[in-house]
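Encoded as C-alpha cells, the following chain is the form predicted on its own, with no partner shown.
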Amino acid sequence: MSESGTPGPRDPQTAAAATPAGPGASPGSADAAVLRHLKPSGRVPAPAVPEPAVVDPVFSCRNVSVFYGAKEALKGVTLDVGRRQVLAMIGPSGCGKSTFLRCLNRMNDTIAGARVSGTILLDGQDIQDPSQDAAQLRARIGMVFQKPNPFPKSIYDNVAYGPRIHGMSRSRSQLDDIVCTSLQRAGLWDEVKDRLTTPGTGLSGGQQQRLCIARTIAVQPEVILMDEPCSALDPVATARIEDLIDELRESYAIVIVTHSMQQAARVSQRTAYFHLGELIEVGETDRVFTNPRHRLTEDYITGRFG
C-alpha cells in the first residue's frame, strides 16, 4: 500500500504467490492464481523471494512470454543474465528453459507461428529491434547445442569458419592465429594439432563438442548459450567440458540449460528454476539448492517433483 492508500506495483515473480487461496476465490483473483499451483497433496508453495537484480548484467529480460501460435510458451520471465557468471536454467522437460535460451540470440525467428514479447536488452540494447542484423547478433552471442554438430569440413576450417565470414581475419598468418589460440582455449590443440587437415566428424564426441565451443569462441562472442551441452557425453568427456565451462566464463557470459542437478550446481554462480512456461526461483546458485524459496523448487531439487 503507498502512502497515498492506494495499491502499489506487485512484483510479476510474486504476484502468483500471494496470500493461501480461499473457498470463494474467482477466476481472476490472486487466490485463484495460488491454487493454480496447487499440488496433489494440497499444499501450498511458500512465495517466492526475488533476488536482487544483476548489477550491470550484459542480458536484462523484462516479461519476456514465447507464443507459438494460440499457445503461450514462456509466461513473463523476467531475469538478468550477468557477466562473467555462468546461469544455469533448470527445471522438467517443457518447462520453457530452452524457449527462453533461444530467445536471447533470437532463434525462436526461424520458428513458423513464433512470437516474443517483452524486452530483452543485450549490453542495454534491444535485440528485437528491426534495425538489429539478426546475423551480426548471433556472433556476438554463441550457441553451443545438446548433440555436437561439426560442419563437414577439416578440424582447421570449423574453426575458421566464423572469423572469415565475419572478416576478422587479413591474413592466412592471422587466421592461424586465431584457430590455434581458439582450439588452445576449448581445451583441444595438444589433441589435433598434428591433424588440422582431417575432418572434424572423425572426433570423439567429446572433442567434437569442444571443437564446437572452439568454434564458438573464435569469433568473439561476450555471451555463449549452451543447450544441455553434456547430454550425449561420458562423464569423462563431460568433466572436461565443464572445466572448459569454468575456465571460459572468465572471459564470458554462459547460460546453461541442464537436466542435472549436480552438474548446475557444480558450474553455475546463479540457478534459475522454471515450471510450466514460468520462473519460478532465481537466485546465488548455493542459495537455491540448499535454502530455496518455493516449494516447487525444493520439490524438484529433492527429487520429490510430480
Second form
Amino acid sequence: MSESGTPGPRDPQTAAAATPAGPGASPGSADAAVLRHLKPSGRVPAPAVPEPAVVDPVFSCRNVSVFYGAKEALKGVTLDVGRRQVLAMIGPSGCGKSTFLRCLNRMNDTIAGARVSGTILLDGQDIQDPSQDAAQLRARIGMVFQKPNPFPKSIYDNVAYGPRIHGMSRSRSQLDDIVCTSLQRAGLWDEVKDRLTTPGTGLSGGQQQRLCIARTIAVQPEVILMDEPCSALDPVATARIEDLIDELRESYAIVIVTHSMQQAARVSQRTAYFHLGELIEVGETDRVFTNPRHRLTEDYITGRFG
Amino acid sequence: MSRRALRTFYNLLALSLSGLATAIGLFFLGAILWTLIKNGVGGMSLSVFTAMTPPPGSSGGLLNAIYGSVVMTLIGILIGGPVGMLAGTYLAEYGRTSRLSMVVRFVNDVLLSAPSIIIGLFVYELLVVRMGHFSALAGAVALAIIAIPVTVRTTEDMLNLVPQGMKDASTAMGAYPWRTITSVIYPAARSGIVTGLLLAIARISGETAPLLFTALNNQFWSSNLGAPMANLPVVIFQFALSPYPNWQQLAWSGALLITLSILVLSVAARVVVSSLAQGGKR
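Mind giving me the form predicted in complex with the partner chain, seeing as the form predicted on its own was just shown?
Then the entire complex follows, led off by the chain already shown.
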C-alpha cells in the first residue's frame, strides 16, 4: 500500500471533483488507507475520496503511531511530504501534529518512554532502521522551533554551528561564505552584518527566529520542519517569516505545524488536518479550506470547534 | 473583634514572629563575626603571613598553615571538581530518570549530609593506614570526597536550568549528545557551574575533622605531599585548645582569615550569579 508505489499522475481536478465513494477509492491509495482506518470508529463519515498521490515524495509515512508510555498520541497516520512544497499541519492542541513532526527527525527518541511504530521513509530509506544513525539523519532534516532558541554564542557561531559539527568547511573563508549566504537567504544579513560577533540572544524575537532558520539552512538540509515558528512573534515578524517560507519552498520541502489557519492557507500547498491523534483529512490547501470533506475539518476551519 | 481586625492582628503576629526569628539569626551571626574581628584583628600582622607556626611562648605566624590549606584545597577541588561535574552531567543529561540515576542521586544526597569526620576516618583507613603515615595527599583526597557531592548537586541543578529548547536545537542539528553538552550546554551553564565550584571550595576550605585524621599537622614548612602538612583548621583547633596566649592569638587570627576568605568566595559566587542573570536577559 505504498503511495510511491503507484505514482499515477492523477489529475487533481478530477480527483477533487469526484463524488464521495467515487471511483478514486482505490485500496492502493494512502489516503484510502487513512479513511479505512477511521471507518471502524464510526465517528467520522468517511467520504472515500483520495487526494492525488504525491509523486516522488521526500517523506513517505505509513501507519505511523506514537506511544508515550501507554498513551497513544498518534494513531496510524499515513501521509506523504512532497518536494519543494509546504505541507501545513493544523488541528486543535494535543491532536498529534507536533508529535508527528518530531517523528520525521526522530526527536521523539529523546523523550523517555516514547515509542514509534510504522514506517517512515526518507528518499525511500527507512529512518527508523536500527542501523540509521539518528544524528546523521538529523543533519539532513532541519528543524525550527516554536520559541526562538539561538545558542549562547555569537551570531556567526550560531550559523557556523552546523557546518562545524558536520565538518562541512575546509577553510575559514569557506565557513565565512556559508554563514554569509545562510544569513542572506534568511533575510537577516543586512541587519546583522556589522555585528556578527555579538551574542545571538541579543537580537529581537523575530530576528532570533530568522537566525534559527539561517542556522538550519546552513547545513543544506533536504527538509525543514517548523513547529509553530511564528507563535511567539508579532504580526510584522510573522509576515517576514512567511515570506521567507515562500522563498525557501523553491529549494526545500517544508512541513509546518501551525495554529493559525490563515497562516496555513497563506504559506502551504497541502494541508493536513489532525484530530485526537488521527489524520482526518489531507489535500491541496485550496481544496481543504474551500471544500473540506470531513465535518470535523469543516467545523475546525470555520471556527465552530477547536 | 471584627473579622478585619482579627486579620490585621494575625498579620501583625506573623510579621513580628518572623521578624523576631530573623533578628535572632542575625544576632548570632553578628556576634560571631564581632567576636572574631575583635579578637582576630589585634593579632593580624605581617608576620602572620610570613612566619611559620611558632613553638609555645615565642612569636611566629601561620605561613605554613596557610600554604597547606591552599595546596590541599586546590588539589581537593582539582580531584573532586571534575568527578563531580561529570557525575552531575550524567545525571542531568544522560541518566535523567534511569534507575542508576535515582540511586546515584540518593547516595549523593546521603554523602552531602554525611558527617565530615566519617569521611576523615574513611580516608584514614583507605590511605593513612596503608601508607603508614599521615600525609597531605590523604588530606586532599578527604577534601575531594567532600567536594564531590556539592559539585554533583550544583552541576546537575545548573544544567537543568538550561532551556530544553536550546538542547533540542542542537540535537536537531545532528549533534551527538557529547557535542551538545560541550558546545552548547556547558557554555550556557558556565557561570552556574563556576559558582558551584566556588561554593565547594568555600565548603572544603573550612573543614577540620577530615584533615585531623589525614593530613594531621606540621610545625614546620613542608611542601611534601607524602608527609603531614600544616593547615589552618587543624592549627586553629590545636592552638585554640592550648594554654599559651600567643598560640591562642594565632588561632583567632587564623579563624578570622578563614572566615574572610569564605566570605570573599561567597561574594564572588554571588557576583558571578548576578552577571549570569544579566547575561541571560540580554
